[in-house]
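Encoded as structure tokens, the following chain is the form predicted alone, with no partner shown.
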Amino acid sequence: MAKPLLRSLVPEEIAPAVGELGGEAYRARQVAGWLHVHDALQWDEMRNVPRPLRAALAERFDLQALTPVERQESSDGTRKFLFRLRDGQTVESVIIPMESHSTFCLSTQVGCAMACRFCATARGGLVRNLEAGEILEQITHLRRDLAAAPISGHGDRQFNVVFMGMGEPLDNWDALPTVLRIMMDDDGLAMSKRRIQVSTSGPGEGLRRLVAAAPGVGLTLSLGGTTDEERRRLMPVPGRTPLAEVIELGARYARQSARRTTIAWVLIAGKTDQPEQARRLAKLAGSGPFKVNLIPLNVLDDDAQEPSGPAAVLAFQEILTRAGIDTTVRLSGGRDIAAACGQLRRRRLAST
């Protein structure tokens, strides 16, 4: 049976764990620093922590849960990673180069139960939730990769994080609040909430929990439809939550966090790119503090759906813009390395 992950502990839980093993109080802060500042993956990397304490910690906790299996780099600079977990399952993470910083795209589950028609991860269903430490360790590996191969022009700029990888973040409520807490804790990753974005398909229970928790991080809602019928057709599980409730919760969270909620709209040729859908979407987005990201479909290997063409994308955007909605088109990076969430994992599974 696997040991608990040390990286799953919030900083104030490290002190009693260290104390129980005979370590002085200040050692807990040193250990937290090795986890979240120095990205340690081996016990012997914690050079200023006494060897007996390291050995005692190693008896009780695991330090590493992810083993790199594959790394791909796109012509546009996107870096895609496949990691094997301790139980043999695999998850993906992505480094997305932006103009002046990198964005880390993290997974929260092995597979996904939401069954969205445009997502590769959904094809295999949900296997299990990731532990907090498994989610956080993705950041560790991505930062180590950037340290070994820096991106020109980024300097020492802080990275952003978006929970837009494999899985539905709000369906893993056992881990997500702990992860966010460690990310924003001064003795954790010390990240600004402005650099963190939770992207969700909008399951009702998860949205209500997020609103109640009020972490202040950014929120992106993937709607999939402008009516309940459209939404259920493309997103069967989150589509069980009425669209009106999803919009109301998204607006409430935006007012609470003092930052607009983003509506992500996947453009699929002939299915989600029609002018009447753009007009209905404009009405939904105009009902609260929202902005819209238009995302042409990232083509899946075994699917007949196609992304909307440039003319349809621009026409859709123009309808929204004319209605006064702040709208951007976000092109997915790494198309030549299958960087959409779940694709690399599915190809690896298919080859075994």
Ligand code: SAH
Given for the second form:
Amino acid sequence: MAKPLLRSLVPEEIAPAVGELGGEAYRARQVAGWLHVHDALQWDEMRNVPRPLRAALAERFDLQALTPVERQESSDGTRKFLFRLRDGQTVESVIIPMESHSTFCLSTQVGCAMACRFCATARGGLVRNLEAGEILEQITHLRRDLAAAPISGHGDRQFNVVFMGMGEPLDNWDALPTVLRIMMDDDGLAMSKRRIQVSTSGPGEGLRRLVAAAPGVGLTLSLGGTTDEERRRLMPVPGRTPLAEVIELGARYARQSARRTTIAWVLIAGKTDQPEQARRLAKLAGSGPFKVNLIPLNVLDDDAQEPSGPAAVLAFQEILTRAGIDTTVRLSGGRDIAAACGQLRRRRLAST
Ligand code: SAH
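Output block for the form predicted together with this ligand, input the form predicted alone:
Next comes the full complex, this chain leading.
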């Protein structure tokens, strides 16, 4: 059995753990700083922590759970990483350079149980949930990469996080609340909730839990259909929750966190780019505090589905915009490095 990950502990848990091992109270702060500010991956990096305490911590906890096994950089600057976990499983993370900061795209599960027809991660089903520390350590590695190879014109360490990598974040309720707390805590990563976006396919149970927990971070609903039937066809598992309920919960969440919920809509030629779908989507999005983000399909290697062409994308967007819906088109980065969620891992699985 692997040891617990030190990075999975919320700040209030670090003090008792350090205390039990004989460390003074202020040592907990130092240790937390090494985890969440200085991105330590080795115990001997914790220079101001006494050696005996480091050794005692190392006996009880693991500090590193992820080993980088692949790094690709796209011509557009997108950086994609494949990490091996302690049990040999692999997950992906991505750095997406924006104008003034980077966006980190993180994974929350190995595989996924939602079975969405257009998604690479769904193909192998769910293997397991990631632990909180495994999710947070992705940030550690991405920040270390940015420190080693800065993006010109970017502020020092400013980054946003989107949970749009492998897995369904709301299907990993064991870890997600802990991860969000550590990200926003002053003794954790001290991130503003404005910089965090949870993206979900909207399984009912998870969505209800999120609304009840009200963490205040941004919410993106990956809709996949404008009727229950359409949605079930493309997203069999989340599609079990009635669309009306998904929309209602998305709107309630937006009102309680005072920021609009984004509806993500994947555009597949001939399947999800029909004018009547745009009109129904406009109606759904107009029913509450929503905006829409259109994502032309990233083609998977073994799939006959194709992304909508530029004209169809524009026409679809036009219908929404005319209806007064704030609509953007996501230009996917990293196409030349298979950066669509789950693609890198799949290619590696196929080649071994
Ligand atoms: N499970 C969560 C987060 C991971 S998927 C969710 O569904 O939101 C992140 C986003 O990528 C979702 O909006 C999803 O619809 C989209 N996506 C998945 N596969 C895609 C593909 N092949 N092309 C374009 N977008 C895709």
